[in-house]
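Only one chain is shown below, in structure tokens, and it's the form predicted alone.
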Amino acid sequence: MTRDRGLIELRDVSCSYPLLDGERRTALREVSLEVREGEVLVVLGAGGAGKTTLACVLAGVTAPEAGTVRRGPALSGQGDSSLPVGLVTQNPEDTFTSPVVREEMGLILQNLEWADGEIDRAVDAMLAEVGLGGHAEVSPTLLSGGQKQILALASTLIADPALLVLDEPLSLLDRRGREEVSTLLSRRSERAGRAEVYLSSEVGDALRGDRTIVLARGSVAWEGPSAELPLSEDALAEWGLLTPDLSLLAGLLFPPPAPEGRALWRADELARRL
């Protein structure tokens, strides 16, 4: 593990799960990776590539059958009032256990044994920050899709995790919900020293990260700087991924060689180019 920089390191981690017929299916096969302080690591993969299993291993929810997981001092959690690793899943309703929004947001702080007054102040501040102050006494099940995902995120961020693991947090949201959650994540990423692992099946999400890893059939198929992610049809087809619409459009408007050698495009960049 990189000295003073590594939060968590996986070496040759393998996991499988049982099938109804008694056989087992491999979810991760000898996966090695490192997450460093202050970075955003994007993990791309098609359905069934092993992303959710990897998220659970990183969060400590699932123990690998083989290989090692080494956690740096920031994730030890010993004697700390903050959360070492926060996991936000694709479907937030699967994690809600409290009758109202306020209690759901403060639940993790109760588990960390914060004083009641400190919990109330932290919850009030977070409710105001994420725009849920008017829904404090509402059941989480009555929120919109975007509001549910924001609640799930805020309920984790309130404990200031050193590592935030996001398992396809935008996949079930409409455009407005995606924008709301993306804004919240952008504000969080500005905090120094905090790291994020963002797991997605959307190739364009590589732009969110400093580095990108591609999972295919449970193994690491590619790793490198996000800007260098190959977008050839052969590579993406092999990984079960689709070329982003913006890249297809840019290819039609600006035939290869593309300006500045850019492989991935942001909407605002393409608009300026046009």
Ligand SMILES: Nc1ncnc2c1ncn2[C@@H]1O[C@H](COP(=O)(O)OP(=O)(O)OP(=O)(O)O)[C@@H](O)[C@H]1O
Contents of the next structure:
Amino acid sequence: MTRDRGLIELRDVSCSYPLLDGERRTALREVSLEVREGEVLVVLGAGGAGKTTLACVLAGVTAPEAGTVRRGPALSGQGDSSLPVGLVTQNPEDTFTSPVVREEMGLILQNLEWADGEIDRAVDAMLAEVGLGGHAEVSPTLLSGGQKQILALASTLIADPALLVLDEPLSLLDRRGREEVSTLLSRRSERAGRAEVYLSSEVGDALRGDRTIVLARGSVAWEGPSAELPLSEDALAEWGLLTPDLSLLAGLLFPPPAPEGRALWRADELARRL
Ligand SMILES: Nc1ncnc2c1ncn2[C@@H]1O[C@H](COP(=O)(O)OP(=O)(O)OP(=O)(O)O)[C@@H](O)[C@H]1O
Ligand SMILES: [Mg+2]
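Mind pulling up the form predicted together with this ligand next to the form predicted alone we just looked at?
Then the entire complex follows, led off by the chain already shown.
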């Protein structure tokens, strides 16, 4: 698998929103980052850190006020700057436009001008895969919160975008829903070359990707291999983030100075260590 080719690159990107009093609120401040083919990049940030704004810039929905965004072949100085990006928003309900689930699921393929028969086949397969077959003919608004999030994700995955941007994709889900979405995502990540940006406020989600960026008050506060994310109280407090439950538990089981007490843990690793 190639991991070296850049898919998208942001250089010194800044964004702000107008306020009623004529001032502007800065949401992103000189953010630079690159997403490479085949990688999962996790972006952690507290509420208001700028995650949704960054997701919209990556997906091309929001143009930056300052800085540059380079996409696709243009990054290596050749070809156009198109890049198929799928964005799953924090509130999927806001993005549904079709009267029934089946149509919503095939919307992107329709925009890509696939033949009707091909769309039907792809939609049927995806409906069955995500367990929404029995809801194909109902309005997306009648689905549960978790089913809406699964529909939003599935109707994005169906077009197999080169870059998938997920803005807190598990926030509305119960445990079963989280497992279903995680399974869908891991199936995609087995495909060579597909990249993902996973935005979250849960520090434990760093382990979903090889690389993590911490966004704090609109700026990149830390960037590095996920396993090296600092979990000191000072660092997390500065970023407005909370220690993951498993790390708290490990801290009680192996009190400092044992360094692993402040590490990121997967549940199965912690169980093995005990
Ligand atoms: N439409 C808007 N008008 C004014 N300010 C906005 C608007 N949207 C976002 N902001 C401000 O921009 C900053 C970044 O917001 P953003 O939604 O990108 O953060 P976030 O990390 O996604 O937050 P959350 O975790 O709550 O979803 C915040 O200070 C927010 O108040
Ligand atoms: Mg947000």
